[in-house]
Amino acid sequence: MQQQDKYRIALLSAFALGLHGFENLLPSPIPWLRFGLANIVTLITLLLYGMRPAVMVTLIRVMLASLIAGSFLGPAFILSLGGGIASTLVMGFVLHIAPRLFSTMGLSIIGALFHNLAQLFLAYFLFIQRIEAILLITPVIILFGTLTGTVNGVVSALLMKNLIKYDQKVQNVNEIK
């Protein structure tokens, strides 16, 4: 890995961690539901730089956020790590297999769905072990995840559009020089 890639991953991880911290300041409609704003950075990283940097940004963000919150290796950490890795891997797989089939918003919704499914799976097998409880909460989590995945996908698409415009302007300036 080149030095520039390390800096890029560190900067993107810092953005993701900042969004995660900002999200903690927002009121949540239900105490254990989150908006997943940091996943915007993960999706943009995946689209611009590929699977490996996106997974690294997810790992760094989850680990640092849990260390700061004091939840490292606890249930919240395990659920966050499992959901983050599952969503990033599935989005990367879908992007690799069918790069033009899904829009940025579609990828985000897929990521949100698999994030939630992984968390439900982990919650059942590691913590709750009552299928009734999981089945009761699943529709709420999937609905909220779909809504937040849609919003995060729209934001990601807008950011990608602006990043592409900015990159084109920089290339034009460099060509003039």
Contents of the next structure:
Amino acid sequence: MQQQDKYRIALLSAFALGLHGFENLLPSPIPWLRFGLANIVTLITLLLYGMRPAVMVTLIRVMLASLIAGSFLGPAFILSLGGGIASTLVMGFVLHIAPRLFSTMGLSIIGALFHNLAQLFLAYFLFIQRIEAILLITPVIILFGTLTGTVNGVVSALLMKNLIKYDQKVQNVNEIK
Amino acid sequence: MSLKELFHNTTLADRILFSLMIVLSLSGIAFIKEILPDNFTVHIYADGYPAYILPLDKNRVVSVEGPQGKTVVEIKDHQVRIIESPCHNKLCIQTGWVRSGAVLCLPNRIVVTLGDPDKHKKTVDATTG
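Having displayed the form predicted on its own, please output the structure of the form predicted in complex with the partner chain.
Shown next: the complete complex, the earlier chain at its head.
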């Protein structure tokens, strides 16, 4: 890994961590329901720099956020880690297999969906071993996940446009979709 | 860059995915309760008061204290039966395994119901004995 990549990952992780922290301050009707704003940074990293930096950024963000919040290795940490890794891997996979099929918006929705599915899966196997409870909550979570995923997708698309428009010379962006 | 322009930049696959997710989750919310069987829990009442609420998919044996003594209830393989009771005619034991509905021991005032009794408002009107 090049020195420049390390700086980029550090900067992007800081952005993700900031959004993650900001998100914790927002009031939420259900404790589980979150916007997943940090997914914007993950998605941008994935689109600009590829799979490995995106996974790195997600790992660093989840670890540091849980260390700061004091939930390291707790249930919230495991759910957050599983969801983050799953969504990043699936988004990277879809982007690799069919780069032109989905736009930024679609990728964001896929990311949100797999984030939720991984969390529900982990919650079932580790914490709540009652399938009917999980099945009851799944459609609600997926509905809100799709909506927040769409909002994140809109933000990501706008951000990508502006990054490409203004920063092409400064940021030597190697791959632009 | 307006939102309208943003919408035009989405691909067909995006829109199909979005609509599919919304429709699936909404129909999921609407129909999931119909699909799930409702007798997932066992409610045990002793002398009219709830004593236990247990999942039906975990095998276990519990004993409940009634006015005449201990009644032992067994949950196994999604079935329920009473295996021990202090009452004299042992009708509750003769009822055997039950998959839905209820097992009663009226002399000892034990009611074992499967499923949520409040869900369909089918509660026991009165007990005698």
